[in-house]
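Given as structure tokens, the chain that follows is alone and in the form predicted alone.
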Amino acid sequence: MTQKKTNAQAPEKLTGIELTEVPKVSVGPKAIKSALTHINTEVGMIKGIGLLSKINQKNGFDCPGCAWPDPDEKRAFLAEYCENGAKAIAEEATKNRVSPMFFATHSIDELAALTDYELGKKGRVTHPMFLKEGGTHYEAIEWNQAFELIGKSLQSLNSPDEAIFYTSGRTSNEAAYLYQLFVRQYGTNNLPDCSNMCHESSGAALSETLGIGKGSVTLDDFNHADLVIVIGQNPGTNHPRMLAALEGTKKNGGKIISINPLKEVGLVNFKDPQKPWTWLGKGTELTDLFLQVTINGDVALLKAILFLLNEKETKNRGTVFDRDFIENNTQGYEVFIKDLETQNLEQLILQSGISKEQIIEATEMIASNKNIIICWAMGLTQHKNGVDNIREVVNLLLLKGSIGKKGAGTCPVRGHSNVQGDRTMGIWEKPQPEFLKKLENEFHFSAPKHHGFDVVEAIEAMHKKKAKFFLGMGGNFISATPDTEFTAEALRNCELTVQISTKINRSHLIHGKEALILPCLGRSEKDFQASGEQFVTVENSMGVVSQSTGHLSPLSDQLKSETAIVSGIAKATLLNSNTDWEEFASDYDLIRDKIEKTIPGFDNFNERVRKPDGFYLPNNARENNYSKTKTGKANFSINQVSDITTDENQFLMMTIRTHDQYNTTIYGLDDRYRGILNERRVVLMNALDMEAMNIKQKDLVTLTSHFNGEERQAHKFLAIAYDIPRKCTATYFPETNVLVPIQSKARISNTPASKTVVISIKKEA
């Protein structure tokens, strides 16, 4: 039977744009009003306030949004969360339901005609659902039937490597550990996850240079930093609680440099929502120096700064670089300096898009300060030279000796609330041999040794029909991945696609010959198993492991925890496994006992995680121990500036999020901090570029991406004049994922290059 192809892209609907003045201050009372509006709409004010009082509290549950850490000691009364955290919990605890009746009255095609925002607002999925081959509507299915269907599908494959097991970053440590154990007992390392698309470049660069793929700072370090550099990141929207940490830096005498193609209001001025007495004032001015770098001009900018720092050090040896640190802790300094001295400063300045005067000012700030923290996010990682970007950051910190001491170090700011924990638990397509050996000894099986597929490789394997089964543990795969139409074809080639989800999303509509939706508990809901009420654990961006306990009654008696779902799938698939999957699902302490025995740093796991503050995992870079690198030292590296060029009528495009969005979840249609309301189909352009092309404000345009002779198009976008460097543009994710070629990716990390897309722009008639 020929499967009808449902449209994989969001519909080309314009919703009535309204442009307002870009605000001069972030957070404050407007953020509180926005948060409470979402809470009241989705949950109701009384229930919502009670729920908010438990977010990120020591006796509560971890916010299902970002992975920014909580204070080690005192937590804010009631409001230990941000505006977007409140939106995330409102979405999860919504009173809206997607029941079997809903699916019976709404076909796949009807649902595909909705925008991602409209889909998300339909609510929580209440029952396991099944779409049979050739079906037009999902139908209810019993849990045991769903597990049996998955088991038979996996057993029928010619090889375990024909199955893909994707993981979103919100999965708990316990579920992630059990998931990877099941997948490896099944016989494959095909465990792609959202890290592949986000911070894989960070992990690759940091592991090579410092011996650990995580950041080295703690939250308290921000109070002791002389200088914080925020590069390629928009914390005001994506990690708003970080602004309080930056405010701490400023109040303790530190300075802040912000580097980004867009001047984000969150890094300009901040009013702390936890301190109402500050709302009437002008707020805290955060950024001391803003460098409006051109898209992917970061390595060029950093090299220019390093060049000038070296000139100053050469004139006055020992006054700029930390010579003791370099000599005692690093490798490759001489080769690095020799290469640096061959650079053409004027060419670097030109490619960065920053004036020489501003680069000199930044150089002086860096030269005169010792304790430096550098923070970054997707603006550095999602480029062809994304790994180079991070390694150049490390070069700067090594020269200054700003690693392994208070108030200094690396700070990759993670997205999903447990994406770092999932990787710690073994969710990785390239597992370390030592970890596999421990799994084998503890669980008495032979683990697969060959590397599995990352996200890009998994999509290509499904597209070539080398993989025929897809299971997504959370997330919205079709909306999160690049090259939307290519990825859709890949998923359609599967015999069975399975989505473990809380809410309906576009990935439920782009499916294999058969499809399942398995509804799971949210982070805020109570989890009762055979041994009683359970809690789960998570790891934040700074390596703190803590417990999370839901407080709401589950919205449906048909929901299962992720751990119980993995257990059910494993039992139905691995008929000869000697692992008692039901026992693990009945008592999560038993899973934590196994984690303790197989993963370093989890000694006395069950005891330590029951302490209110949780505990820090070991961090060799934090302790100035670089023995885990190939050289046994922290490594300098030589990195490449961007080699991407554009023709006269082409632009560089980067994808960004709105303020009413977290990853693929669309909370609303406003981008308040950029003055763009009620619309997502926009392309931000420099006003001079628009004038040169005779494009007026809000003209409709078609965007065409160009890569290796291939073209991809996205229609019906509104051109908006914005403060962005010339020849640079910005569009919202996921609407323009269709323009990101599957083969445009970072060297080494294989991360999709969603921040460097070559496009042309044409006015529509």
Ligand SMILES: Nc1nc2c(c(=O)[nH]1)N[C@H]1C(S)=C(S)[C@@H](COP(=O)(O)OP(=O)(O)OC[C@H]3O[C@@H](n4cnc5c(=O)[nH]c(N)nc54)[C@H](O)[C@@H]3O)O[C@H]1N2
Second form
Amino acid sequence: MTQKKTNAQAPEKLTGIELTEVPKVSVGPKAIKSALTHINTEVGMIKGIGLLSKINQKNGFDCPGCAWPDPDEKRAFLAEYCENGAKAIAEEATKNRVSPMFFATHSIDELAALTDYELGKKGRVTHPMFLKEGGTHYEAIEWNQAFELIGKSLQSLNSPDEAIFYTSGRTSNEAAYLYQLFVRQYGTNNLPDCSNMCHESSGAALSETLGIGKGSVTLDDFNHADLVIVIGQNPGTNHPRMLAALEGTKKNGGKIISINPLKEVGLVNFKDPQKPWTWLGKGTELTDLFLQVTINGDVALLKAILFLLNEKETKNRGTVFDRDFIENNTQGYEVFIKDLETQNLEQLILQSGISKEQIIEATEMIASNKNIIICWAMGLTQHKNGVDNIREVVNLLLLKGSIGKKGAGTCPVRGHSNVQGDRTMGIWEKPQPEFLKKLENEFHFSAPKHHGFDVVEAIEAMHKKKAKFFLGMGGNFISATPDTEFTAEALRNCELTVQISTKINRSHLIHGKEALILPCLGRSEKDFQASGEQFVTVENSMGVVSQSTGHLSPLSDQLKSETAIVSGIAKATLLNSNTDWEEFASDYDLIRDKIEKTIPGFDNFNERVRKPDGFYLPNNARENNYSKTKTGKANFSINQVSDITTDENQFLMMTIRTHDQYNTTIYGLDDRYRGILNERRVVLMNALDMEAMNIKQKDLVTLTSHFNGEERQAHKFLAIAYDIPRKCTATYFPETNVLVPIQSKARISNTPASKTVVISIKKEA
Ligand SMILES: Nc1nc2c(c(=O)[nH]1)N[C@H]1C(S)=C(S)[C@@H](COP(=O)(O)OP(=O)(O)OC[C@H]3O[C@@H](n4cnc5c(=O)[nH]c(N)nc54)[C@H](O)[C@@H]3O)O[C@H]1N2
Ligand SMILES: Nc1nc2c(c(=O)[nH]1)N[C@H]1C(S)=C(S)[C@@H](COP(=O)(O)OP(=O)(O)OC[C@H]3O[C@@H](n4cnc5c(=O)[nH]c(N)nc54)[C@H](O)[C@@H]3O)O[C@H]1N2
Ligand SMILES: [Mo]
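Output block for the form predicted in complex with the named molecule, input the form predicted alone:
Once more the chain from above appears, this time first in line as the rest of the complex follows.
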């Protein structure tokens, strides 16, 4: 039977744009008002305030928002969340339910006609649901039947490598560990995860240069930094609690440089929501120097700065670079400098889009300061030369000896609240041989050694029908991945698609021949298993492992924990496994005991994680030890500037987040910090570019992306004049994922290049 094709993209519906002035200050009372409005509408005020008081407290649960760490010392009541954390909680603890009755009365096609915002607001899935072949509606199914269906489907494949097991980064350490164990006992390393689309470029660059794929700084380092550079990141929206850390830098006399094509409000000026006495004043000015780099101009900019630093150093040896550090800890300095000296400074300056005066100013700031932290996120990773971007950041830190000491180091700011922990637990398509060996010894099975598929490879494999089974442990695969139409075809090729989810999303609507939705507990909910109430553990952006205990009663007695779901699937699939899956799901301490035995840094895990602050995982870069790299030293590297060219009528497009979304979960339609309200289908353009093309404010345009002679289109976007460099544009993800070509990705890390999409813009009639 050929499957009817449900729309993979959200409908092209305009919602009524309203433009306001771009605010001058972030956070402050407006943020509190916005947080409370979301809590009130979704959860109810009394229950909501009770919940907020538990977020990120030592006896509470880990905020399902971002992975920014909590302070080690005291945490004020009601203080360790932010506006967007409150929204994340409101979404999860929503009163709205997607029940079997809801599915009986709404066909898949009807649901696909809703925007992501409308769909998400339908709420939490309450029961396991099944879509039979050719079905138009999901129907309720018993858990055991669902597990059996999955087991049978997996047993029927020609090879375990025909199955794909995706993970989004909210999954707890315990669930992730059990999941990867199940997948490897089943026989594949096909464990793509959201990291592949996120910080994979950071992991690749940092492992190669410093011997650890994670950042090196702690929260306290921000209080001791002379200079913090925030590059390719929008913390005011995506990591608001980071602003308090930056405020700490400023208070102690440190300086901040921001590098971004957009002057993001959060980076400019900040009013701490936890300090109402500051609300009347001007707020803290955070950024001392703002460099409005052109999209993907970062390697050129960094190289120009390094070039000038080297000139200064050459004139006055030892005054700019940390000679001792370079001598004792690094490899490749001479070759790196030789290459740097051949660069054409004027060309680099031109390519960066920054004036020479400003580059000199930045150089002076870097030259005269010793302790430097560099923070970055998707603005650096999601480019063809994403890995180059980050290696260039490392070059700068190495020259300054700004690593492995207080107040200095690398700070890749992670996305999902446990994305870093999932990788530590072995969610990786390229597992280390030592880890597999430990698993084999502990669990007595033979683990697959060949590497599995990452996200892009998984999509291609499903597209070619080399893979026929897809399971998503959280996340929203169809909306988060590039090339929406291509990915939809890939998923439709599957025999069975399974989504383990809290909320309804578009990935439930774009499915294989048969499909399952398995509803799970969220972070905020209590988790009862056979041995009693359980807690889970997570790892934040700075490598601190701590516990997270749910607070609310589960919204339906049909929900299972992710751990229990993995256990059920494993038991139904691996009939000869000698692992007692049920026992693990009955008592998470038993899983933690196994983690301790197989993953370094987890000694006395059960005991240490019960301490209120949790514990730090080992971090060689933090300890100034680079013996884990191939050369045994911290490595300088030679990196490529962008080689992407555009025709006269083409633009670079970056796909970014609004202030009112969590990835594909759309909290609301306002991008308050950019002054764009009630509309997501916008393309931000430089006013001069608009004038040159005779495009007026709010004109309707079609966007066409160009890659290797292929074209992809997205219709019905409103052109909006914005302070953005010429030839650069910005749109919101996921609406424009349809324009991101599957083959356009970062070298080495394979991360989709969703921040450099070459587009042309045409007025609609
Ligand atoms: N509220 C909220 N919090 C979140 C998320 C969310 O969606 N909502 N998502 C979470 C996740 S998974 C992640 S990964 C993080 C994402 O956090 P961010 O990386 O901050 O998110 P983006 O919106 O992708 O913003 C990228 C920033 O990089 C800039 N940028 C784009 N291209 C370039 C470039 O070429 N050079 C430079 N220098 N800058 C560039 C953009 O202007 C923008 O400011 O946030 C996490 N936290
Ligand atoms: N164009 C473009 N594309 C991008 C990006 C970009 O900047 N531009 N960013 C990329 C990045 S950085 C990332 S991380 C990915 C994100 O990709 P994903 O992680 O796949 O997407 P999310 O939108 O975070 O997933 C949301 C869904 O997760 C489910 N969920 C929420 N909480 C839980 C939970 O506790 N357990 C389970 N099992 N399910 C849960 C809900 O059902 C919800 O609908 O998207 C990437 N895609
Ligand atoms: Mo992310």
